[in-house]
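What follows is one chain in structure tokens, specifically the form predicted alone.
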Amino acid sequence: MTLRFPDTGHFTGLNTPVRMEYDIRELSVEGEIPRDISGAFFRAVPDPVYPPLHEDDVVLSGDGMISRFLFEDGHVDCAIRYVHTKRFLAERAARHSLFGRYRNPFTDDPSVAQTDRTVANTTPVWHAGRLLMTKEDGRPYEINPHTLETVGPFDFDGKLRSQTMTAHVRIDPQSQEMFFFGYEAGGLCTRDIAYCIADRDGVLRSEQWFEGPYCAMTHDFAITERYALFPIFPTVTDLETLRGGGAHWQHRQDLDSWVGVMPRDGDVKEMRWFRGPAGVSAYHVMNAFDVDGKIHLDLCLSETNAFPFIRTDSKIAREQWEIGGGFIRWTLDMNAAEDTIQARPLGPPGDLPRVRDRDQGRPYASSWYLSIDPKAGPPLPGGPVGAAFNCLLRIEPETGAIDTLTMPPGMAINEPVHVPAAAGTAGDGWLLATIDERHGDTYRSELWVIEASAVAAGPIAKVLLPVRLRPQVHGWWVPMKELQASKVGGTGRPG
């Protein structure tokens, strides 16, 4: 039998589905890697095995793989397996595609009425020695981090009451707790937000639950030292439109924007909601500080969705270098009685910024993220909005500073993740980013490490690759120490 995807965006371009599980050991490499680049750098890729129920599905519907590479003595080694989610275990028996439009169980065939649809395809999260692969649908799944075979579903040991948990955790550099909800937790279309925290075991010891404004796509959210923020944007939802097999988002223009401020180890009771401009949206957030009574909330804000399939459903019409917006300081100011927020430019439009660990949650001087330079040449079609990325930028958000790294005509850039530099080593790190290349009608894929503070330098080294690559999401290092005493898979060498 012939498999036959859709000739829509989400399935061509660097979006072609791979479709491969391998194993790669001792990469070629062009330069040098440092030693201290010692452990795995994680990544997220939606890739499906099938072809969709319907032809508008979106890249967002691809099951997810958990791809690693493994630094070791300045050798690489690459591995990618698909998360064997319910949903996949159920279509790999039936042969064929059995769940319907992104996030519309009501489109699904009738024999996986009670099958758990998330796909797991968006952010692998390392916390207290487990890999766990989490989108914000449905609950994670835990990876063995040597193998990377699937243990199963996670739940905190059954503690977890949430449907859902969010793909963007935020881990506080000093105490190791997690922090981090779940939106839609008491099911489909529900106003419900649940904010956990997990301590530096891994253990659940709280999880409240609040009412957002309204039931929104709620893709990430912020800590300072003392607060928790929740942004919410106005791309929601309800129940009707779904029964009616339609799509699970429509953004509104004309719905206000909020943040809702808690005591990050208070009470959900002692939320306060500030009103932002309406109709924005932001899916990330570089970071979030506190100083003197004013919360500083740094995020990608555009003026409305960046999805094209979700403006198309929405019937906006708008297409996509037409959308304005930029890296924003919103300032919130705890000491005020009004409800408003000031806004900041610090930076160009981009998106998928990266700080360092150890300035998370706390006033930072430098930072990353991606951004699309159209004097480099169209960028190569693919990802969730279309485009892909092809350039990055270091920004230092006090001075206005911006260093850049621009890819030649026919290259893209995927998030990076930075490594630290060894306690007592001069530098501040690397970044790892895969690279995707365009060589006629096929692609072909690198590794790049890059110096953190000197980005237009360009890589110190390059990492080839065999295969081709599938646009990931997003990734995490994980250092080898932590690898090696992982609560999955034993200690020793992964491999």
Contents of the next structure:
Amino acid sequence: MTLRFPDTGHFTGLNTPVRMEYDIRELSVEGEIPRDISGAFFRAVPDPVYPPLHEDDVVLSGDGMISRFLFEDGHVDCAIRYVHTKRFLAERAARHSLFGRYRNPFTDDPSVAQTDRTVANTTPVWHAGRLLMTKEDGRPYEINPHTLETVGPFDFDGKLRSQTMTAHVRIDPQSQEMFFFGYEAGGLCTRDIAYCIADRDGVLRSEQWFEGPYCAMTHDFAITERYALFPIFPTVTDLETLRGGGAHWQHRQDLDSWVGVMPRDGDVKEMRWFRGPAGVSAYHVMNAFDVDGKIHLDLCLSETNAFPFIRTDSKIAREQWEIGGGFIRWTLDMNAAEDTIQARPLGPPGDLPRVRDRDQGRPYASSWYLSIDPKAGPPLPGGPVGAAFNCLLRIEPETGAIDTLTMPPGMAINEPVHVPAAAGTAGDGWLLATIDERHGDTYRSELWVIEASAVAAGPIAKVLLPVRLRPQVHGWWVPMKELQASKVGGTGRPG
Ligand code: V55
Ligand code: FE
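Next, report the structure of the form predicted together with 4-hydroxy-3-methoxybenzaldehyde; the form predicted alone has already been given.
Expanding to the full complex; the earlier chain stays at the top.
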């Protein structure tokens, strides 16, 4: 057999590679899709073309695919394409893998020593009429949002100095500026973090570098109306380990976490560091906002790193159901003399948080995230952490009210996007999420349309898929008007 993928959770169950590019016009729909859902649901899907060089390779190394569900007048079409990264093209030409372990270039084939090794597999970011496929270990690739063809590597017209860009940007709902950062900005294992702002037209207007307390996996950050916040958790790296062919990340239970805070339009020299608890980790920030000099930072926190492969590499013996944590509010008082953090639980453990675009950086009444309900049976094997989520929560952080949609046994739900209701109409819009369902030895996928204010009621429509989907990482909703006004392949103006 020529294509033998490792017999591990990273390549079996829902994570079994699919490796298919396709277009399907007109998917079958059960129920009725509201006409106000008009636009594109883009999804980033890691899906390795070739078996990895190393048996212990992980989901996060999979080649990036850009997937799109296009909603128009109650109809849905779908398409998926590989991102033509330099790495994808080199391996395609060679007809086998050339790149080694996750984020360790010292394990690559010498023939690709100078080749960009990002797989652009984490978030499809839409800003200023451009679609970018991002991954935190490199610069993004620009995608034609109509054909899903790769335009090429993207560096803000040659302006970006950082070697990397996060997959978690923040767009201010009023100014439409895109705030983002890159870590290991100056190269492998550097403490350099680049803090950047692109204006509403996508022009990079600011890039400032600062040093973090240590070189850490810095996956997400936050903005409020006044501040930029950089949460740093002790998942660290060093060049010596990498040179020896080792893992990029080691989680350190003994090191403190930190939050760097600066005025979002200020100078990085103004950064103030607040000390958090030792050993904790958060991949995603739900939202942050500031009121009267107090900053609230709402995180999906765990007591250790949430990725089993990182815990194994760090010799931390905790199973996935033992990582603790919760949906937690950290409060930082900018008027206090001490740089300490107050913590308060808001909800049960979970991840893949979603707020409305218009609530970004502002006080917010409700939001959504995914969790695992053990009563719904064993989670399906798959996704980045190896156990797929089986419930969707809607939470009101101020009142503590929670509504839950628990999936039937044998089903899993992926990160939703939020589609706002049309201007001038009542309602809180919809969530769109793909669903996986076990059928004997195989899986089936659907896309569910759920009322955002009534998740417990279940889907109001289901889009049926003739092919199984590999679990996505993150998604992005682009309204039809913005899609038609895309810089590449569009009309260039709102339709
Ligand atoms: C994450 C995902 C990544 C990655 C690092 O979800 C962190 C967290 C899909 O790639 O490289
Ligand atoms: Fe993420």
